[in-house]
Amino acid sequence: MTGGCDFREQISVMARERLESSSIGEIIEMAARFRALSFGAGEPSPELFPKDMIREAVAEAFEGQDVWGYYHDDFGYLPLREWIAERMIKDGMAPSWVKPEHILLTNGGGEGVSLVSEALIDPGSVVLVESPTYVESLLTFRKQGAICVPVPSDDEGIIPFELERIASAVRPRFLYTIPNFQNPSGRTIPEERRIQILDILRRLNLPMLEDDPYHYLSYDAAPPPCFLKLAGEDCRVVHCNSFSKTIAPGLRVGWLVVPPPLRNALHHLRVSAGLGRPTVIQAGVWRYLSRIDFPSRVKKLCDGYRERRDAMLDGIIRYLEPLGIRTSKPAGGFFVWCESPDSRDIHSFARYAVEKHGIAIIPGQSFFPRGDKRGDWAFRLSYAKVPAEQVNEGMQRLARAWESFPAVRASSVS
């Protein structure tokens, strides 16, 4: 089509300058096209979705009289919010002040991050992020106009000394962290370090956005207490969570724990974003949760993912460590972070590995703010969607690709 409006003068600064494609979509598309075994998808395994029970629960929800019109509590379906508040208190995730009125249901965890960004970020605001961090959250912060400043991390997450040094210099709006089994690094911040981080935030009067979707996927021991719980009555932690990992991502049901000082702002933002979220789905999720033993559900998930995690860690010892590749050793979640012993072009390598060896990985550049080159020599693996019996084959393919890649010029990879 030619002629007509090209929108060149109308397209917003946000759409024109703040948004960009990541290499993740490219690699996922290539993996499908070449029918590769994929360590790329950071998604739950469909075999572990409780499909029949969810179908039944949602069908029953349609029989209710409160799901067909607008649901007039803008924070979402009250019985589900009551279940979440009670569960978080019971599991030691939240302090006693957290009640159903502090639970805001969202369209997955991503909308929670977006709402907090709208509430706390102005164009030019600084947001502190872990290094590396979740690519979609980086995109959300940039879309709102933030400058994302990375805080150096080690195998135990954010380094407190570096956090204090950087935060004192740049006056950020808040700190963003995924404290348990982080995406992409797989790291978990230990309790002692969490206490140090909170002490720094108190001294500098800074809030935190705690993104904790992998909390229950702990395979070796219970995770440390949430920042939300450790902060107690301080109320500086906004906690974001989701049922995407414990039930199914397609339901798009997540939540925020909203501190009282932020409640009005987030309420207004929720109303401005539309007249609620699908009540029938929230009601179906509540019906499902009300009839199961949730700890048993969590145990089943952990048993399934632990087997895959252990298979990948075994493959790392057998195939990657002899090549000098340094990796994280996650105690839960979905991800392993790998760092190259040399300066090869990981993006070109990832494309080569898919096309020539049938194995997909995610290059590390996507997980750092613009201009940060530390991701150029790193990559992420995910074992979540790969059956344990296929992990060993995938690790062998990855090792063969790694050994043969130096002889291949990046420009020759189509």
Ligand SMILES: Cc1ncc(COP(=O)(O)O)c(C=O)c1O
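Residue numbers count along the first chain shown, from 1. Basically, rigid core = biggest C-alpha set you can superpose within 1.5 Å across the two forms. What you are looking at is a predicted structure, and each value in this text was computed from that prediction instead of being measured. Compared with the form predicted in complex with the ligand:
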Second form
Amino acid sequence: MTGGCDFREQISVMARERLESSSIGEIIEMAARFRALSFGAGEPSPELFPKDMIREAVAEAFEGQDVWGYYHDDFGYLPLREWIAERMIKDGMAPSWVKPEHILLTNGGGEGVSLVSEALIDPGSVVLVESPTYVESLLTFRKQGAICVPVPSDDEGIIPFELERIASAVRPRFLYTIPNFQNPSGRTIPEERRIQILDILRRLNLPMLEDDPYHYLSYDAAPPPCFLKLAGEDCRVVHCNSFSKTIAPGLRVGWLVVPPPLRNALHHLRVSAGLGRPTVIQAGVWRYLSRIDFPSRVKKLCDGYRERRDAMLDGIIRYLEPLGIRTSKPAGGFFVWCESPDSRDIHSFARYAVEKHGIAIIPGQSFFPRGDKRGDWAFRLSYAKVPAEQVNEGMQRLARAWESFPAVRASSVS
Ligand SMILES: Cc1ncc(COP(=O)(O)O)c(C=O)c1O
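Form predicted alone done; form predicted in complex with the ligand now:
Every chain and every other molecule in the complex is listed next, the one we just looked at coming first.
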């Protein structure tokens, strides 16, 4: 189509922030085109979705009288918020002040991050992030006008000394963390370090956005207590969570635990962002949850993903460690973070691996704030959507690609 308005002069600065081409999108597209095995997609596995039960529960939800009109509580369907508050307290995730009135239902965890960003970020504000961190949150913060400043992390996540040094110098609006089985690194912050981090935030009077969608996908032992719980009466932690990993991401149901001092601001932002979210879906999720045993559901998921995680850890020992590739050893979630022993161009390598060896990985660069070069020598693997039997084959392909790459000139890869 030609002619007419091309919107070039009208596209907002906010939208431009998100228009950069993404290497994640490129590799996922190439994986489909070359029919490659993919360690790229960081999404739940479809055969673990409880499709029949959800179909039934949502169909029944349509029988309720309260799902057809506007739902007059802007925080969302009350029975689901009651279920969440009760569950979080029972599972030791939340302190006792958390009540249904503090639970705000969102369009997945992503919308929770976005609402908190709108509430706390002005153009030019600084947000502290783990390094590396979840790419979509980086884009959300930047879209809101934030400057994302990385805090160096080691195998146990954010380094407290570095946090204190950087936070004292830049006066951030908040610290963003994914404390369990982090995306993309797979790391978990141990309890002792969580306490140190909270002490620093208290001293500097800074809030935290805790994004914990992988909380229940813990394969070896229960994860450490949430920052929300550890902070107790000191309401500086906004907790963000989601049913995308425990039920299915297509339902788009997540939530925020909103501390009382932020409740008013988030209420107004929620109203201005579209008068709530589909009640029928929230009611369907609640009907589903109230007829299952949630811990059994979690166990089933963990059994499924643990097998894949173990197959990948086995492949790491057999095929990647002999090549000098350093990796994280996740105790849950979907991700393994890999660091190259040499300074090869990982973006070119990723394209070569998918095209010539039929294996997709995600280059590390996208997971760092702009200008941070540490991702240039790292990449992320996800075992979430690869059956355990195929993980071994994928790791062998990756090792073969790695060994043969130095002979290949980056420019010869299309
Ligand atoms: C760390 C993190 N936060 C948030 C999300 C968003 O998930 P959703 O919006 O589907 O709940 C994801 C999804 O992969 C994630 O990895």
